[in-house]
Structures are given as C-alpha cells and as structure tokens.
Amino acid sequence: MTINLQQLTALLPVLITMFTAVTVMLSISYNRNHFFIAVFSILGFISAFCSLYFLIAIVPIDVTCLFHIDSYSILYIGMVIISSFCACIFAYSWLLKYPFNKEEFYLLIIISSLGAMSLIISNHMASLFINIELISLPIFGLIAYSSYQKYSLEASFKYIILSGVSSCFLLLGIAWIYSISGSLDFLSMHQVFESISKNEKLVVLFGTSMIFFALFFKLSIIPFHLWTPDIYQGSPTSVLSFFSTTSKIAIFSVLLHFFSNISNLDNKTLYFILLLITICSILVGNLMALLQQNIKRFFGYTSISQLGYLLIILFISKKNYLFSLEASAIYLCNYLFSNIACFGIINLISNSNKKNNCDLISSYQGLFWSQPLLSSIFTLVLLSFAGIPITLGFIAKFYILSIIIKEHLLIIGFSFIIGTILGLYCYLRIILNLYLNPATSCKRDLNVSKDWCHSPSGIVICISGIIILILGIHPNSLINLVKLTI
C-alpha cells in the first residue's frame, strides 16, 4: 500500500495533531512545563485548522479504503478543532490550581481530537470502531481528572462500563453485517444491500440496529441516556465543553454517513424505531431538565433533547441527502458555539468560586447585578438553545421545522412543538434566575473578576456570543459557507 503526496496532504490536519501529541508526550517525559504544553497544544490546533485550507483544492479524495475526505469533512474537522482549542484555553486557568499532574490533560484532549478527526473521514467499519475507541479512551481520563472531587471517579467508572457495553454492541453489529455483505467498506455495503434476499435482510437489519444502538449510546439518545446526567455532574466543567461537542459532532457525522449508505435497506421497522427514539429524546430530555436543580445535570438532560432534534435530519437523508448535510451543519454549528459559550461561562464562575463549587442553579441568582455583560451573553446562549429569533439557534430550529413541514412528519412535528415549549420554559427558568435579587451566599462566594473579558477564556466566551448573535441576524454568510462545502 502506497500513499501519494496528494493523499498525504489530505491527511495534513490528522498528521499535525499526531505530531503535536508525540511532542507533548516527549516534553512531559523530559521536563514538565504547564505553560509550554498548553501553548504548544493550542498552537498545534491552530496549525491543524490552518492546514484545512490546503485540503479544499484536492477533495474529494480516498486515502486507502479506510478514509474518504470531502469538503463536508473539512467543515466537521474544523468544528472539532475549534472545540478542542477552546477546551485547552478553558482548562488552563483551572489547571493552575490543580494540585496534581496538569500536562497530561492536554495530551488526552489531543488524542481524543485525533480520534474525532479520523472518525469524521472514516469510510470503513474497522476505522469506525478504532476511532470511536480512540475518542472514548482519553475521555475516561478526562472525566476522572478531578478525582479528588465527589462524583468524578463514579462518573468515570459508569462511562467506562457502559461504553464497554456499547462497544460490544458495535462489534456485534459489524460482525452480523459482515456475515452477509462480506465487506466492511461502507460503499460495498451499499451495493450488496441491493442484491440480498429477504432472510438476509433480516440479519443485516439486526446488525444495523446493533450499530445504531452503539452510536445512540455515544450520542446519549433515549433509551441509552441514563449515564448522561451523572457524567455531566461528575465531570470538570472545563472538560464539558469538549465532551459535549467533539465526540457528538464526530459521531453524528459518521452516523449520517453510515445512514446514507444503508438507505436502500428500506425497512419500516427501522424507521419506526428511529421515530420512537427521536420523539422520546425530545420530550423526555426537556421534561427531565425541568426537574433539575444542578446546572450540569440540567444541561445533560437538555443535550439529550438537542440531539433528539438533530435526529430528525436522518428522516430526509434518503430523499434529500444534500439538504440533510446543510441542516446538520447549521444545527451543529449552533450547538458548538452555544456549548462553548455556556460551559465557558460556568467554568469561569466555578473557577472564581471560593469553594470551587457553583453547580446549583440557585448559585447564579442575581448574577446580572454584579456581571451584566457575562449574564447577557449567558442569556443569549440560553435563548439560542431555546431557538428564539435573532440567535443562531432560531435558524437551526427553522431548518428542522422546514424538514418536518416538507416531509409531513406530523407526529414528530407535534413532539417538536411540545418539546420546544418545554425547552423554552426550562431555559427561561435559568434566565429569570439571573435577574432576580442576588442571594446572600452567592455574594459571599462568587468573585468573578471585572476584567474577565480580557482573559483568554473571556475572549473565547465573547467571540462565541458574538457569533451566535451575528449569525442569528445575518445567517446568509454561514449558509453560503455550508453550501460551498456540500
């Protein structure tokens, strides 16, 4: 097997990330220097992001049978890099106070990002499985990084065990499909499915369902969601912006790619299961969020409903694949920047808290009166999650609604309306809390610096807020960019 220069160029972001990982590893073994490792990791991600420019002229391209890189992959890889870059910035201020080894944190982020990038361009079951594991294994360590805190180790153990079970489902599904298709290549599967008998289709259907279950677990879709609130509560806040975006973006991209390749496996049972899972995720996610007092658990449940909305896109991937790509890119773009801003703000407040614990929703009571700009950005982010006009979230929800109307998905449309009303109530509950009279305990413990917007974390939060607002008012620039990549 030989790889030519063009294929090597196509792998440039992955190669740069690998080089960064190796250098960070060697640097840690030689001489620990937190500042150097943090800066080098951030520069590595910036270099990987810039290298995407060289891919534009050469895609689409196959790199062996394992990877297929197209312009759409470039957009998703860009999102993953932005998420990883922001996670390193958020983590730096938190790790300054961390009493144990700090440098390995960046190494775990880089390796997991490497898995996410490779997963996005995967075109083969072998690379799909390996890269999902490459994303997950460093995340076990990241969740348990604040092991001295309550729930952290427990959350990590839960994720390890349940992730292991989902990997078993994935391998089982791959094996069942291979027994019929005789190939692990996505494209070959598409061709084989057209010529198989009715009995063989049942075997393939079983295998496909197993793969879906594994991917739905990683996306924390109902009924595979039980781990989500506990993991969100137990994870360090600086990890959450990475965990809630990078793995979800990469796994949804491969889910959409895989689903488009088996669309000729027309089966009503599969679509019925998908319909049921989508509706339950939207409704239960929002309903459970209503009952939460812990802000991390709250966003854990709302992430379930957010990804439930995203699953609606799968219903048009067969008829109108290009529009499904456009809708998913817009939706995930909003999901990315909203999560970065949201968890950036929570991380900033947690780091400023004397007890390093500001997880209750009531802790944010009256924040506006001491931090008006921070509260305004937080309000904007919550409105974007709810899908209110002049935010990017409204454009994303509008795409989903247009799919529902165009395809006459009446039952999903009904759950979409109920879920949106419930979600709006959930987010308004936190927004109102920000503008109430400040609580006495909060005044005593919270001490966010007035110059927070001049810090690297503050700049990232402000830029994310501005992007959500500007793209919400003038979405054409983003829509045109997305259309160029399709």
Given for the second form:
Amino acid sequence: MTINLQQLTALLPVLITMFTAVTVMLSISYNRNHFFIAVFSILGFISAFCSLYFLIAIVPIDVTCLFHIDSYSILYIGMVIISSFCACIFAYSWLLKYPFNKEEFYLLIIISSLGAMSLIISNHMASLFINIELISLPIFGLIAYSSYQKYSLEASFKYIILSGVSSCFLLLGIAWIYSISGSLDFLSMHQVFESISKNEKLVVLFGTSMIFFALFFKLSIIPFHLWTPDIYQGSPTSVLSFFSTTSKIAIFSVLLHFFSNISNLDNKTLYFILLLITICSILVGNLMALLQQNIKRFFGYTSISQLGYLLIILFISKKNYLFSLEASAIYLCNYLFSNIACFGIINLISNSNKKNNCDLISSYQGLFWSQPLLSSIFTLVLLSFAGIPITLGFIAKFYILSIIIKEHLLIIGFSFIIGTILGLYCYLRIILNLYLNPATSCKRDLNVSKDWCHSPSGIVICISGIIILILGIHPNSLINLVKLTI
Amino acid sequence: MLLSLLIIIPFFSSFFSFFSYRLHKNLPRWIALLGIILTFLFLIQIFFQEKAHFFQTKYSPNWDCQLIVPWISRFGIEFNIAIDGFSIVMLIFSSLLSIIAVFCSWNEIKKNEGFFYFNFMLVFTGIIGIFISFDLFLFFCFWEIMLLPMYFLIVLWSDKDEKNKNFLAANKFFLYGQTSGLILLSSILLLVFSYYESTNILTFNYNLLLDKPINRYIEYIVMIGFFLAFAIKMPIVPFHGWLPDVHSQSISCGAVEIIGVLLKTAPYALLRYNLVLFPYSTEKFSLIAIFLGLLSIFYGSWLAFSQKNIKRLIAYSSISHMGLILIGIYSNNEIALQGVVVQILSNSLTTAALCILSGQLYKRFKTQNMNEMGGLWSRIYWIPGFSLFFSLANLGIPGTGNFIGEFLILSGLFQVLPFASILATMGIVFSSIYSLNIIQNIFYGPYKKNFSIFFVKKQELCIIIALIFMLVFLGLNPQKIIDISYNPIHNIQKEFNNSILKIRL
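Any chance you could show the form predicted together with its partner chain after that form predicted on its own?
All chains and molecules follow, beginning with the one already shown.
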C-alpha cells in the first residue's frame, strides 16, 4: 500500500497530533515539567488547527480504504481541536493544585482527540471501531483523574464497564452486517443493501440497530443514558468540557455518515425505534433535569435532551442530506461553544472555591452581584442552551424547528415544543439563581479573583461567550462557512 | 434612518443605564428617561415628516417609511422595519406610558437601579420593535426578547416578601410567554415553508407573504397557531392563567408596563397579521373568536367582582376588556376596527392609572386586600377622587376614551351580529358592578383602621393628572386618533374583505 504526498497532507492534523503525543510521552519520561508540556500540547493543537488550511485545497480525498476526508470533516476536526485546546487550558489551572502526576493528563487528552479526529474521517468499520475505542480508553483515565475525590472512581468504573458492553454491541453489529455484505467498507455496504432479500434485510437490520445502540450509548441517548449523570457528577470539570463535546461531536458525525450510507435500507421499524428514542430523550432528559440539585448532574441530563434534538436531523438525512449536514454543523457549533463556556465557568468557580464543593446549584446564588461579567456570560450560555433569540442556540433551534415543519414531523414537533418549554423552566431556575440576593454561607466560599478574565481560561470563556452572542445576532458568517464546507 | 434610531436609542440606553450605576446611584433613571424621551421626540419627528402620508387615502403597497437591511440571507430574512399610521399611534402611546412608568418607579426602586432600568429599557426596545417590524422573523425575535427582562422585573423587584409566590407567578408568565412564542415560531415557519413550496421564494417579508397561494387547510392551521400565540399574550379566557398572578405580584410600575403596553402588542399583532394574512380562515373562525371574546367579557367581569385583591380585580377587568377588543377585531367591520384602536389606547390608560393608584394605596397600607381597607374617602386626599374617575372611565362613561371605544365597537358589531352586540353590551352592566364595588369597599363606609391623614406627593399627582388629560382628550377628540390610523385600518379591512370576496367568487 502506497501513500502519496497528497494523502499525507490530508492526514496532516492527525500526524501533527501523533507527533505531539509522542513528544509529550518522551518528555514526560525524560523530565517532568508541567508548564512545558501544557504549552507544548496547546501549541500542538494550534498547529494541527492551522494545518487544516492545507486540507481545503485537496479534499475530497480517500486515504487508503480506511479514511475518507471531505470538506465537511474539516469543519468537525476543527471543532474537535477547539474543544481539546480549551480543555487543556481549563485543565492547567486545575492541575496546578493537583497533588499527583500532572503531565499525563495532557497525554490522555491528546490521544483521545487523535481518536476523535480519525473517527470523523473514518470510512470503514475497522477504523470506526478502533477509533471509538481510542476515544474512550483515555477517557476512562481522565474521568478517574481526580481519584481522591468522591464519586470519581465510581464514575470511571461505571463508564469502563458500560462502555465495554457497548463496544461488544458494536462489534456484534459489525459482524452481523459483515455476514451479509461481505465487506467492512461503508461505501460497498451502500451498494449491497440495494440488492438483498427480505431475510437478509432482517439480519442487516439487526446489525444496524446494534451499531446504533452502541453509538447511542456514547451519545447518551435515552435508554442508554443511565451512566450520564453519575459520570458528569464524578468527573473533573475540565474533563467534562472535553468529554461532553469532543466525543459527542465525533460520534455524531460518524453516525450521520453511517446513516447516510445505509439510508437506502428503508425500514419502518428502524424509523419507529428512532422516533421513540428521540422523543424519549427530549422529554425525559428535560424532566429529570428539573429535579436536580447538583449542577453537573443537571448538565448531564440536559445534554441528553440536547442530543435528542440533534437526533431529529437524522430523520431528514435521506431526503435532504445537504440541509441535514448544514443543520447539524450549526447545532454542533452551538453545542461546542456553549459547553466550553459553561464548563469553563463551572471550572473557574470550583477552582476558586476553597472547599471544592461548589457543585450545588444553590451555591451559585447571587453570583451576578459579585461577578457581573462572568454571570452575564453564564446567562448568555444558558439562554443559548434554551434557544432564546440573539444567541447562537436560537439559530440552531431554528434550524431544527424548520426541519420539523418542512417535513411535517408532527409527533416530534409536539415533543420538541414540550421539551423546549420544560428545558426553559430548568435553565430559568439556574438563571434566576444567579440574580437572587446572595446567600450568606456561599459568599465566603465563592471568591473568584477580580482579574479572572485575564487568565487564559477567562479569555477562552469570554471569547466563546462573544462568539455565541455575535453569531446569534449575525449568523450569516457561520452559515456561509458551513455552506462552504458542504 | 430615523427608524433604526427608534430601536438603537432604547437599546443602548439600557446598557448605558446599567453601567452608569457605578458612577452615580440616580444616573440610570435619568438615562432611561432621556432614552424614552429621545425616542418619543424622534417619533414626533417622523410623524410630522410623514404626516402627508399618514393622511393619504390612496392605498400603496409600500409602507410610508421603511428600512430594509438583509440579515440572514440563507432564509431570506431581512431586518425590515417600517411604520404606518396604526403603528405610530401605538408607538406614541407606549412611549408616553413608558415615561409614566419610569416616573412611577422614580422613587420606588431602592435596590439595583442599574439592572432595573436595564431590563426596563430592554422591554421598551422589544415593544417598539414589535410595533415597527415587518419581517415575521424579526417580529418573533422582538416578541421573545421582551420576555426575559420582563421576567426579571417581576421576580427581582416585587414589593412583597412572599418569594415563592413570586417565583411561581414569574415562571408562569415566562412559560406562558414561551409557549406562545414557540407556537408562533412554528406557525411562522409553516407559513413560510408552504409559501416556499408554492412559489419557490423563501422569505419572511410581510408584504410578500400577503398574497399567498397556500393550501386552505394549512392556512387554517397557521391561523390557529397565530391566534393561539396572540390569545395567550392578550390574554383571552382559556389562556389567561398567568395574568392575575403576575399582576398581583409585580410592582406597580412593572404592572403599568405589563398591562399598559405589553398586553397591547397582542391585539396589534392580531389586527396586523391574522386579519390580513389569513382572511379566508379568519372569516371562518370569527364566530369562535367572538364567542371566546364574549366568554372573556363575562368571565372577567364576574371573577373581578369576587376578588378581594385590588390588583387581581384590575387584572380580571383587563381580561374582560380584552374580550371586547377581540370581538371588535373579529367583527369584520371598519367602525368596530377603529373602535378597537381607541379602546386599546384608552383601556391601557385606565388600567395603568388604576394600577398606579392601587400601588399608592399599597405603599401606605401594605395590603392589597380590599376588606382590610374602608372609609378612606375622608382620610386621603386626591386618591379616592381619582380612583372614582378612573373606575368610572373603566366602565365607560361618556367623555372618556373608553366610551368612544366601546361605543364604536358595539355599534360596528351591531351591523354584523346584532345578537352578539347585545350580549356584549350586557357585559358593561357587570363591569359597572365591580367598578362600584371597588369604590364602595375601599373608599366609603366606616374606616377599619386608624391612621393619620396623608397627602399625595406632587410627582404622583402630576402622573395621574397627565393620565386624566390623555384619557379625556381621547374621549373628547377621538377623531384625531381615528384620522391618523384611518388609512392602515381601512386598508386592513379592505384587504380582508377583498380577499374574502375573491375567494367567494
């Protein structure tokens, strides 16, 4: 197998990330220097991001039979790199206080984002499976990184076991499909499905739903969601900002890719299952979020419903593939920036807290009066999650709603409206909490330094807040960018 | 260009007033006042500049004064603002009422003034935006943007200590508002996409959407969606749950803003959108709407009669008047439509005044329960007299704008549906009962508590007197308002009738 220069260029972001990982590993074994490694890995991500520029001219391109890079995946790779970059920045201030080995954290993040990048461009069942594992395995370590804290080990164990089970499902599903199609390539599957008998179709259907279940598990869609709140609660915040965005963006992009390839497997049952799952995740996610007291658990449950909205895109991917690509890119963009800003703020606050137990919603009470800018950004982010105009979240919701209306998806439309109203109520509770009179007990614990916005993580938070606002008022630039990549 | 200033000034003055709080405690309210007055002056400027157009009789498809900037070209959304006679009447009145609301809160707001005026001006921006936007998406944006600052106004600055009830009321307001917003957005999208299917033009422009070759059934569904969204905001009886709670929990200046201005956006939108965009289905629906209106009139006035809390009483009376406005809108008669305009204005004046008066009473007695008051006539200066005037105005005595409004609506309706008109007239009897009830309970009879005689401050006096003048002006010279708004209202009615005739042919 030969790879020419053009294909190597196409793999440039992946190669740069690999190089960063190796260098970080070597440097750890030679001499532990936290600052150097943090800066080096951040620089690695920046250069990987810049290298995306060289890809624009040469896509679409196939690299062996494993990878297929098109302009669309460039956008997603960019998003993944941004989220890993932000995770490194958020982690730095947290790791300064961390008593044990600090440097491996960056290594784990780099490897996991390597998996995410190659998952986005994978075009083959083998690379799909391997890269999903490559994303998940470092995340076990990341979740358990603060193992001295309550719930952390529990969360990690939960994720290891359940993720293992879901990988088994994935393998099983791949095997079932392979037994009919005789190939692991996405593209050849597409051709095989057009000429199969009814019995064979059943087998393929079973295999497909197995693969779906595995992917849905990673996306924490409803029947496979039980791990989500516990793991959100147990893991460190800087890990969460990485985990909730990178893995979900990558897996959703591959899900969309996979779904578009099997879309000629027109089946009522599959459609019905998808419908049920979507509606349940929208409603249950929001309903459960209503009852939460812990802010991390809260965002765990709302992320379920957020991804439930995202799943609606799958319903039109057959009829109107281009529009679904556009909608999903915009939705994920909003998801990325909102999550970064949101977990960045939570990270900032829990770092500045002496007792390190600032996870209750009530501990944010009256934040506005001591930190007006920070809580304004937080409000903006929550509004963006809820989808109120002049935030990017509204544009994303607008896309989803226009899909629903355009395709006359009546039942989903109802559940969307009910879910959105429930979700609003949830977010409203937190927003209101920010503006109440501060409770006396929390005032002593919460002392974010005055110049938080000059620290690197503060800058990241501010920038993502501004992006949410500006793209919400003037979404043209984002839409044009997304349309360029399609 | 002048038009964009109408949005820019209040929007930026909200931010200025927020940041100026650091400089001086009293600066925010001055900035807010200045912002509203500047907006008002620009409105007057536009009014005189375009006066010839407002009085013109020829119907032109272009609006008198318009600004179009492309916004989200992917969906054909434009930043499209325009103004015509109807909207300028609403704009002038809402800015006048907002000035009064600022004066009301002048000395009342004792904490976080910066944030208060920030929210206040944002609400004002939203209201102005609603009245001048002619792009459905833009309209929706303003419709939504208003909600959140209003929510904060209700929650953070109510003068009561019952925190839980407060949250409940505000959450109710927000959820009802959001439900209405989501229904509105879905129906706008449905309208736009069905327009797209038949003409292949993706647009949110109001003028383009006016001639819509869309399916009758879809038109009906969209019409119901619009109606529901506006009826929740108005509020009409089955959807009225939020208003009494919100009203009784919010401060008096917040209440002025809600009842006086915010609620009036819904009848405006009904007139502007429902009648003209969906003439066929509106005509089919009008009987149901008139029934709902009658229901609101009776339900509102009966419940108002049984209330103990003054503010709840005012809220229910407002619901009952909204029923009358709804009937007027759906009566398909030009006289009634003109009556609706006058009634919208005068009703907001009366209810705002009653709110302010009840706020005055609450400030002194710390209660809104009517049973705990009594015999105040000899104990307070000015307030009882004013209250008497405004409650009589509320039930529509001649000489006030309410009388003109009610008379025009009822006589217009009589030409179309005499029976409904007679029924609606009976509603006035009930409204007189509760109006007299409030006066009797609070001001006459033996007094129940001992307190010293007090005077009303000059500033408060001025506010009330200004309101009285406006109301009497409306009552004595309604022709001015009718003239200004004649052209658009006439066009709305003509458009509506024409399309029905076209369909029938």
